[in-house]
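Just the one chain here, laid out as structure tokens, in the form predicted alone.
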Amino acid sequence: MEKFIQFLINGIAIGSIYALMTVGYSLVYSIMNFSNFAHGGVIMLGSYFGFFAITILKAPFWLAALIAMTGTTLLAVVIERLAYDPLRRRQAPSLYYIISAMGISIFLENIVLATLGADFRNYPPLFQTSGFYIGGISIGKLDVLILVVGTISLFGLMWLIEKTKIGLAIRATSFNLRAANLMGVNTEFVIFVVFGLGGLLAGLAGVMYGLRYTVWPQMGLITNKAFVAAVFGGLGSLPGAIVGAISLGIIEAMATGYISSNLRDLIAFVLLVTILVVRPSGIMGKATEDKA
């Protein structure tokens, strides 16, 4: 039983990071009906921003996270303005957005490879490796930090969406962008805010992932799992994205502990295929025309 609880805690911790990644996908999809695969590149750069802020600027953790989040917020907004806004104005099909997003992802990855190289970089040990022990269960201080920061960030986002005027505008736009525009909602500003929020959380996710694991140019590929989590929970559903991400983290932890770490990724993508076959809308997803 102690072993099960240990794996459960580890799974919730990594699932919290996945959740920070996943909500960026879900927010953009809820508004624009396409999967923003460039989000992985933004997360990767957020991890690098945090790493260099700590190692070169000697910034404390909170300042490094703030620098990373600021950088990725600006990057996400710039990507939207340069790559997606022209397509939206021409009313291009969703396929064009996906191709553009994939191109941006490859561009960001290769820019980092060309300038910084392919070396793996490890964050300095900012937190003691020792943790807390409850019976035979070990809870690492970094896991506690990830859980606390992830929980606060995600609840803050949910509060913003559910309790504020801009949140109401986001929900209205996600239901029907054209109708919201006709009703006086500034949909251009809503899209700007959505990409900014996605970029903000991408920076935080990048720093957290770098702290727990490592940083490398191809780490944006790890966000494929965030896409799996978004589909599992239901594309376009913010609560579904969070539930899907936490569930995926737990499934991976259990697979690593009870089966094999080599099969962890295989299980994740088998899960994706299964969900697409059995329930394409995901656990909490809704039909496209009713996804708000």
The other form holds:
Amino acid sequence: MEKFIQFLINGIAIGSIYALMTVGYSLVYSIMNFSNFAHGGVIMLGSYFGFFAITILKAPFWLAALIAMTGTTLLAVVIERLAYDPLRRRQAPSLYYIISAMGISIFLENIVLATLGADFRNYPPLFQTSGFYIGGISIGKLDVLILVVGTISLFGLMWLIEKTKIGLAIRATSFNLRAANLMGVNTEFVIFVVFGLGGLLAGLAGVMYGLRYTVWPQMGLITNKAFVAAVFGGLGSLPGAIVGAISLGIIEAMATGYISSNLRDLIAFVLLVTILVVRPSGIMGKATEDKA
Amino acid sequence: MMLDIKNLHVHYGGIHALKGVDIQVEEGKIITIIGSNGAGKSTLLNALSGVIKCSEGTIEFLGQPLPRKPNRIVSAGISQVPEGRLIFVNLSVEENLRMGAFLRNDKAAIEEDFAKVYEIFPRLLERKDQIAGTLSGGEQQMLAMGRGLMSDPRLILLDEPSLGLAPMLVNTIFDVILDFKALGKTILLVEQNAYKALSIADYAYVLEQGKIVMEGDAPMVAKNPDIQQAYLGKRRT
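Okay, that was the form predicted alone. Show me the form predicted in complex with the partner chain next.
Time for the whole complex; same chain goes first.
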């Protein structure tokens, strides 16, 4: 039982990092109906920004996160301008966006490989000194930090989407971009905000992922997990993305704990295929159109 | 003249959809554009709303050149109730109306307009917290029209408001258009139901294959034998 609770907490912690990755992904999907595979590259660079902020600038966690988040927000917005905006002007079909996204993803990965090399880099141990003990359960300080920061950020995002005017505009645009346009919503600006928000949370996710695991140029591949989480929760649905990501984190932690860590990714992708077969719209998805 | 369209050309989807259209809209009047499917009626309204680009011609609104961006056009005082309603199905009725007032910041006046809309459409007040996707077709059309009123426009563009509605509801919708006129709104109405449109309009244009082929006071147009045969289902005697 203690073991179970231990795995559960680990699972929720890693799940909340996945959630920070997934919401950015899901927001873009909900507005523009394509899978932004460049998101992984943004997360990877966020992780490097944080790593260098801590190692070179000797920044504390909060400052490193802030630097990484600033960098990734700018990066996400620039990618939107350079890679997607020209397609939108030509009213290209969503397949073109996916190809463009993959191109950006490969470009970011290779620019890091070429300049920094293929090494895995470990963050300095900022939080691993000791944990909290409750009963027989030990919780690492880092996991507590991830849980707190993750929860605050996700609630902040939900508040923004549900309660503010720009949030209403984002929701309206995701249901019907043309109608939102007719209401006077500057949908270009909504797209800009959505990429910015996705980038902001990607930076935070990158730093926390790097702290918990490690940093390497191909780490953008973990967005495949964000994709699994988004499909699991229902593509385009924000609460779905969060629930999907945390469920995925828990399932992975259980698989690692009770079976083997080698099977972790296998289980994640078996889950993806199973959902696509059984319930293509996910837990709370908006529709079962093509999931590109 | 409130709206003055001169020599408007629009290319849309590889088609020369409007070929030099001239239309004038006088303030406080109901102007209707009738024509068959594919004549270019919706293209015209979307060009006015700025969601389709014009390739040639000029549009003046209240003596000024019409802005190009859709949000500027809404601010200038033109709103569109689009064909097929295009309501936000996952938002509540009230949130849909709030979207109509998206560009406004005058809170007190917005509340007054909410009251106006709920007075014209009591059904929407009853359902204000309901998700819009659960409304019936007629209620969705009412919501789309209420939403069009919420930007406090001077000119309302109505695109096929009676499409797909039961005959009783069609009458209700046309009564509402007269209510809008009574509120001082100017209306540009695009309709396939030419008979009903001509019965409430002041002035009418007939659009065929991207060109205006006839215009005149609505009762005159309704009496024209060619129009009666082509659009009003009457045989030549």
